[in-house]
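Starting off, we have a lone chain in the form predicted on its own, written out as structure tokens.
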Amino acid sequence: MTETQSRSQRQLHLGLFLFSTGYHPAGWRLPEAVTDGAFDPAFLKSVAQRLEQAKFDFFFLGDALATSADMQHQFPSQMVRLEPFTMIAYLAAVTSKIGLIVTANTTYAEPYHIARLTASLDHLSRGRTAWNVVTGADARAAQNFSRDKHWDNAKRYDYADEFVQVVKDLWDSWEDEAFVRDKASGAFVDGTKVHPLHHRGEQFSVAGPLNVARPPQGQLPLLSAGTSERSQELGARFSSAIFTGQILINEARAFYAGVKGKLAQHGRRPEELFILPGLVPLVGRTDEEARAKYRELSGLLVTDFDLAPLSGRIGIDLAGYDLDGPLPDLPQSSHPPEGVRALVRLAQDAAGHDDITVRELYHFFAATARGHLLIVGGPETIADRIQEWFETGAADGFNICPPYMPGGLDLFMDLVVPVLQARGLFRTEYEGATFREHFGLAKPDNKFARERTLQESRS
């Protein structure tokens, strides 16, 4: 790995994906871990301000619309949490530079509501808000919104495609120059620069205009996630960034190239879309210190060692194998052997030795079952892997998911970020003040103003 890069070259983008008890299922059980941060404003404030000090691009809060107590041993951090618009509004008041991503589910919302909420947040944050567009993956949410069932993938994305376009049009319904506020004449607005939509579509009928002025960014950056063909198409059409969850670098490269390859058909360039995989950095001052923490976390898992999901992942039925015995011969897998070997290699790297047991492979699987890459090591080890993914077409940056909080995040910021900065891969100062500026994205022209200019040029 090279130690330096020109500051004019492409730079990493780093954000926090907040898991208040840590991404690792047992992260909250560490003696030093915070367990109630999800509802503690002082904790949330300190996390956001520390991220800003480290020059992170964004603070991101995911969301879900259903829950149950049986999530506590697999996904405790996502079991209960604050409503995202409320939390992000609070954080906007206690930060000044870091981007703030709010999640809103199109399946259980109306475009006018979301356009109003997001535009309001962009004003309150002075242009630091982005919207993570989700369609929902939890079928239980339907029962919380007076529905019999969760819509299928096709219906959700048909709804979302039109939903997002309506929101974008509502953001533009007031031109930037609409407010003249002329005390002498008494004219507060220029009515020719206020635009009802009169939208009539397959899913929505929306008159407009929005009752919030155009957001400071003009159009808020949109983010999305998912690997289905429809989710990739939505991302290629609308998104400024896509969150993804590959843990094998070859699969990540294929996803990266595939999504970027879809942009041209929407009139977009590859540099307009950023691919940000999830990364779980388990950092120590040395590799061995990090592995010791990994072993500690593994020992705190509450589990019945159900091997069926892991068996499916590696294509080998592990029933009957001794948990503390060696792994079965990998060539017997029903899956492509290179993928299975690569997965096992990651587990071996995390453990620090090749002769891992079935139990140790299970521990790695439990820590990565939700799809994000776990890297265990000292600062240079973590930085090397980040740089490899960044420079070989697998990522434009990472959505950081600390395994426990706040120490797991602190170690990444204190030890790994300086290495990335020394290598010229990550900023040492913010170069802009808005979310779009952090990603080098210009403020787009107003749709209606652009159309009027085109009409005038033809007349």
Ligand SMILES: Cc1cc2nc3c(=O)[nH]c(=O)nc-3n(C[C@H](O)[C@H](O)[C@H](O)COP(=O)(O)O)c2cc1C
Contents of the next structure:
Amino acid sequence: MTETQSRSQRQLHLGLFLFSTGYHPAGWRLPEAVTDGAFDPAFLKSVAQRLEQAKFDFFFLGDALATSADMQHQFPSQMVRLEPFTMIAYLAAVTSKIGLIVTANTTYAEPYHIARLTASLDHLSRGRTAWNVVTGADARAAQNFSRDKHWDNAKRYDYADEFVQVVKDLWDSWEDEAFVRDKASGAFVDGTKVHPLHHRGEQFSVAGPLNVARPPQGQLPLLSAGTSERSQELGARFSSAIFTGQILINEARAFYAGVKGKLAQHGRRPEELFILPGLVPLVGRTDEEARAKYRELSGLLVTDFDLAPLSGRIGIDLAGYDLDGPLPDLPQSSHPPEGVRALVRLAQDAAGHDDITVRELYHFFAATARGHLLIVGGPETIADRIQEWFETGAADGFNICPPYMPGGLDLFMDLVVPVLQARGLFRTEYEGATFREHFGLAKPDNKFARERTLQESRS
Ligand SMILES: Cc1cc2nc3c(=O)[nH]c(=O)nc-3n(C[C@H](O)[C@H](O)[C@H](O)COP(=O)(O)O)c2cc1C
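Alright, leaving the form predicted on its own aside, put up the form predicted together with the named molecule.
Every chain and every other molecule in the complex is listed next, the one we just looked at coming first.
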């Protein structure tokens, strides 16, 4: 395949969704796994630099504003981690191409703060920063921010909608050409190109302008990840990419079509928004090697085998069943049987045989409790599935969640990425150096400069 052909072909977008001890709850217990990477700058630097060598689009770390020690057996990576702005500022200094996504919660922040922080990071990274807008998945945050309770979905998104618009306006408050810096005349700025906001809305009153120059990307790309209707609306209005968690391709296709279908009412085209489901690739040199690693991980789960959540998911009470016995007949009514059958099929594929036990189904369920697609297999098996999702309207790329670190990521980069590249599905070189350029998104004009150009063309 020639360079021109590969460039004109639609390309996958791949990013790392960092779980420092791995996505699999027992990932950190493997003998080869790193257990303290979350707080180790050398580890974070080596991961980011390796991603850049593999030509990944971005490095992403999620964030929450509360924690407790009882998260350790299910969500060890989310229990404690670095504050995102601090970490991304460090990674910006030790990388030069990879996109960097910072997560910031609108429910417990002020737009002026977030506009300053994000604009500053975009300067420090030379246009490689994007903002993952979240309204807070952990309700306990309220108790850390002097609030009685976490707001409900409607209030959080009312706040977020106005919040994001204010941040975007603050980013535009200095035009790109505002800085004259003319030593001869002594004019440092052209005041006609600096624009206070005088914003007075339902939630915020912000005078502006921002005390940071317009970010190199003009407007930082936004990402969002909620599943609610309001979150999808926010994504359709503002986001360049949406993270999702789906394990069934039909549901992923419906989500993809649904969100892209909302774009027209905001004057946007489907190509302006990228849908990126999470993917947990458990890679081996062969399918059997990958399954052996999956069995090893399953055996390391710390669990009391509480079958109630799994029973709820499949619509049949597993309480009386022998853990090492066969699965009961699947229900025909309560839950969509197609979804249940597909879940069991995925568990069978992961185990490598059809006659799985209740324990084996539980292992798969526990490994995917956070809702992302787990594929166990050799490089071709995993590349085939990625290609299927990419080419049949389920995904524009993936948020890669390695099951353990760093080996689970290394195997993906060393074995699967070359297969995707050989198939012409993924870049072999960066074509740009900013987050927007990795996604083929143009830098938006400053809104005041655009209005002036329009006025001039009319007069
Ligand atoms: C892949 C993915 C990543 C997410 N990362 C975060 C995160 O870092 N912090 C957070 O508070 N919520 C995160 N969420 C949750 C959503 O952003 C959202 O806040 C949550 O789902 C509640 O909103 P909803 O009611 O709109 O779904 C993530 C969701 C997904 C699917």
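Between two forms, the rigid core is the largest collection of C-alphas that superpose within 1.5 Å. On a predicted model such as this, the values are computed, not experimentally measured, just so you know. Positions refer to the first chain, counted from 1.
Novice: What is the magnitude, in angstrom, of the C-alpha shift at Thr453 between these two forms when the rigid core serves as the superposition reference?
Specialist: That residue's C-alpha is offset by 2.6 Å.
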